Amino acid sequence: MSVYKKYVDMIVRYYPDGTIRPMAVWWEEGKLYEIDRILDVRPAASLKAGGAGIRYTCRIQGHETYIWLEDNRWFVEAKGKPRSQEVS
């Protein structure tokens, strides 16, 4: 199955010390997935979809997944084929 870079809407909390904490991911069709826990934060590349940034290793509904902050945009590694409006 192919993997592509999908930019997503996020709910994020910014702390006065500059720390950024992603709280939830808006997915297609209005689905909101709350992040249960952040397990790791580090600069890293997405080896499957391309791109790089600050990688957040998160637990969402019992599943471990990665979310990247690339410049000022958030993306995930999505499975399948992108819709035409998702290609950037």
Second form
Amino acid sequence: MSVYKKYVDMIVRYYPDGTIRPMAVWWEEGKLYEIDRILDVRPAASLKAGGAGIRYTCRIQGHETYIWLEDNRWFVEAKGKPRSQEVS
Amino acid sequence: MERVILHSDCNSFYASVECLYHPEIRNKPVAVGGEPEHRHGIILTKNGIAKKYGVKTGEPLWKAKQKCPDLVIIPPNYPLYQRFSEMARKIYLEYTDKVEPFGIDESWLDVTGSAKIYGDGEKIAREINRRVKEELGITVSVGVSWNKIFAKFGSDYKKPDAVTVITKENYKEIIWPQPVEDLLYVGPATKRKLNGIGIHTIGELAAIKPEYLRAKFGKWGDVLHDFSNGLDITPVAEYDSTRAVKSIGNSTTTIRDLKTEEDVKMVLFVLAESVGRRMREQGFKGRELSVAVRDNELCTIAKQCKFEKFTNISSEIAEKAFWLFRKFYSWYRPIRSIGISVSDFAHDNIPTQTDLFCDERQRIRMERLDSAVDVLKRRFGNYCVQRASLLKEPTLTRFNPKDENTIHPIGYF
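Switching from the form predicted on its own: structure of the form predicted in complex with the partner chain?
To see the whole picture, the full complex is given below, headed by that same chain.
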């Protein structure tokens, strides 16, 4: 299964001390996935998607998944082929 | 106490970052190179696969394509490399505040004082190597030694993705058998001279009496002696993110080769105006001028000279640069690129010692003229006022070095 870099629409909470916490991911139209728990935060590269930034290890509906914050955009390692409008 | 110095070098930096961002080309020969339409068409970096085909840094893109027809050439993306460079530096700064960058992809670290917290040099080197791989997705080679020169040698010794420790016990076996040109600052000219007197390896150089080297190379002789024997004691500078500006320079690869003095004069005026304008903006005057010329065979020569007085007057910089150029360049080949840089700065309100042979009023008028032109350019764009001499060939002189910023490597001294 091929993997590509997919930028995602995020809901993020900013705390008064400046820290941020991703709350939920908009996945395509109308599908909002809430992040149940953040298990780990660290700087890391994604060799599969091609990028580097702050990596959040999140639990979403029982599944563990990585979400990256790179500069000021969020991306995930998405499976399958990118749809034409996603190629940037 | 013996120092512990690391030199960390990102392997094929630009190409590695591009390969990280383009997973589909990771298994192909990749090079990062300038845009051919601007004639900046040379290889800046290549990955390991391209290296196997014999692709070399600095060679024109067409030549590289001949050697390796499948070569993937990517135009450079400097802001991205800058971001990675800063990310790497951030890791280094966790281990010591003495981090001295050497260009965009290399740094020295003095971790002498960190041993109690993080372990010995080798342990820190391995940790940095691992962390850069995990956090940045690129590899570094790290050299560990007790001086900067051998640390740098160590990072070049084994690549990519390696740690080399050079100790007082093993340096004679590792470094001394290597050719002299592997030593930092032994360039083609020094190599030729050393080979001429029968010195081919670093060990042979180390064995020569410093008096003899001094007679042959002047003060460089002592430097060579110290470098080859591991006696260099140059400290690793403390990292300062707001580092003081030491020099301001611009260079350009012109759209066609320069063949006459007239061509060079025009281009020097454009560069001098940019350098002068940047110096005035930042409030500097300088006293030292350096002119670098690269001919169409990619051989570079650089020469320096001093101004009699601190200056930031564009025309003074241009005329001095042209004078220096005429003194050292003998036109054995046409010129591909040329650059000037001014250093040895003082604040621009420094008092000037006048003398009988210089019309100081004229200089003040020139300064006023420059600042008037600066205002015009700021308000109406770079090309609103130009010297008539530049209009002889507008295609050659219509470039704006001030705003088309470039990245320059930093010197050791």
